[in-house]
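What follows is one chain in structure tokens, specifically the form predicted alone.
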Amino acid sequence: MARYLVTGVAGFIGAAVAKALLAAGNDVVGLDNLTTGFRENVPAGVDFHEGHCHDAAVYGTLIPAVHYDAIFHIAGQSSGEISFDDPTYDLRTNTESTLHLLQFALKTGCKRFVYASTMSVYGVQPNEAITEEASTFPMSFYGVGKLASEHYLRLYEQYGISSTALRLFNVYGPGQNMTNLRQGMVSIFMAMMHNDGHVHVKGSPNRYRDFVYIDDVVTAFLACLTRPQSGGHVINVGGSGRMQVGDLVDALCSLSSKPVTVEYSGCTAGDIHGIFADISAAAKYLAYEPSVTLREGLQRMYQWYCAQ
């Protein structure tokens, strides 16, 4: 049995990754401040403590210093929009995080670090599929934040500490936050769909992203543990390919049983025309293959949120 670390626990991809850990065996201690997660989405046998992955106090007192086979970083203030309320937070809890916990794998002999970062590293892209070597200037400090992060978990490496980085596009699927509508486009876009028959999209119907189903990405998660040569790399996770949202809009209109009025005006600071995911490199080290379609994607998460 082994046993590993998994902050944001109590979030939309920590529980559903801990979840996983769990039914395969493993024991699973998590950490999360409850600041956007709840504390129901823990699954149950999680050893949950609560606290901050920033705060250095957490480690010597909340978090038993027992040998840990892997830590799942996911914790982090995960929107770009919010990042330019509060940079400082926002680095605090992206990037400041990421550096007690690879001290902390150093002290506790870890050698396993996966790491949840994101797409927003990229920043403006040509219109392609875009790898993992193509150029970084992020556009928000969302993802200034998570770019360094993976600047720290390179220097690590020097230390034993493996780790891998996984680039996350857009996430969606059952467990999300629909509360929360400045956070995933899926969950604001359908959230808004079912309560008020009204879809509100700050931007062009023709910018595009790549949608990815909350249970690919918990395979992506899962096979960093049985795929040692991922180790020392960043990694794209998507799943929809090239998606416009404007056909995104039509696709989860097209779930609602009443009339939904849609509306595009505005913009979101930081955002971007459009990125999509080259997932070669994904194949290659995790031997990761997206086995949802959005439609069957969206159809599930429809079907969770209306029983909810």
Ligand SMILES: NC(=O)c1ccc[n+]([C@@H]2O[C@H](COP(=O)([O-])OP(=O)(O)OC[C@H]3O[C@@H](n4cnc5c(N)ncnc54)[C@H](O)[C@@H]3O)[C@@H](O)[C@H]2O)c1
Contents of the next structure:
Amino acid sequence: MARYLVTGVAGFIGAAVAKALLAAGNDVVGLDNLTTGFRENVPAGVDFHEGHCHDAAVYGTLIPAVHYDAIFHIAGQSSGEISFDDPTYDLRTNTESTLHLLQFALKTGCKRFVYASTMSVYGVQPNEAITEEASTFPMSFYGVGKLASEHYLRLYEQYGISSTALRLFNVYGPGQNMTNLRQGMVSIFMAMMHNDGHVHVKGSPNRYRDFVYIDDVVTAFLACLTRPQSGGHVINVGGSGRMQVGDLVDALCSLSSKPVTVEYSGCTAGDIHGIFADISAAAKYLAYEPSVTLREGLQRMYQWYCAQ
Ligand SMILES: NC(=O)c1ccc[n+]([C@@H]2O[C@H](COP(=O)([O-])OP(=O)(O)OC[C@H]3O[C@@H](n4cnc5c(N)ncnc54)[C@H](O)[C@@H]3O)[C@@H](O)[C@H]2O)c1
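Rather than the form predicted alone that you just supplied, could I have the structure of the form predicted together with the ligand?
Whole complex next, starting from this chain.
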């Protein structure tokens, strides 16, 4: 039996990863400060600790300084828009946290580190599938902090910590926070549609994204354990490929049994026009292949949401 530390374990992605690790018979120690996560999200069986990843005092006191087979650092403020509210906090919560966790890995002899990075590190890109070799020019404080974290991972490679940074594209699915209307494109539009019968899209319907279902994201995280060749790499994790925002909204509206109105107006700070992933590195290093189509994923998520 292996032991893993999962940060962000009360959030959407962290809880799903922890659940899969437990289901595979492992021990999971979890850390979360419950800023956007919820205690009830933490899967039963996790040795849960409430605290800030960016608080040095947490390590070795709150979180046991024992051997971990890997650290999954998934906690973070996960909205580009929100990062403009308080850039200093964003730096602490998203970047200082990574540094503390890498130091903790070093101290406890943990040799494997898996990080939830983001497509937001890329910034403005041409209208083509983006490989990991593309330039990085983040347009938000969030993207800057995540990119800095990736570089911290790279520096700690020299101390024998093998890291993989998964650049997640737009993740969606059951378990997503449906009350936070500033985080997660699919969850925001679905919640508006369901609650008000009206979807307000801040930005053009011609923008495009790459939507990836939560189960596929979990598969990618766990593949990092069985595929050590993924160490030392940043890897895109996409799903749907190039998908226009207007087509996403249409697909969502088709799920509702009631009429839905849609308004496209305004914009979001730090938003980019379009991005989608080349996932050949994920296929090569993780044998990753998305298994859930956007239509199927939206249906599953809507069923889950309506049953809440
Ligand atoms: N959801 C996406 O589409 C997406 C895309 C790219 C990257 N990511 C990254 O994946 C990670 C998880 O995102 P999510 O969608 O599950 O968001 P989430 O808000 O549901 O989960 C984040 C969790 O981290 C916790 N947290 C935040 N700051 C913390 C801190 N300093 N110390 C301890 N806990 C802290 C929150 O309470 C929450 O439970 C984030 O790092 C995010 O940047 C998400």
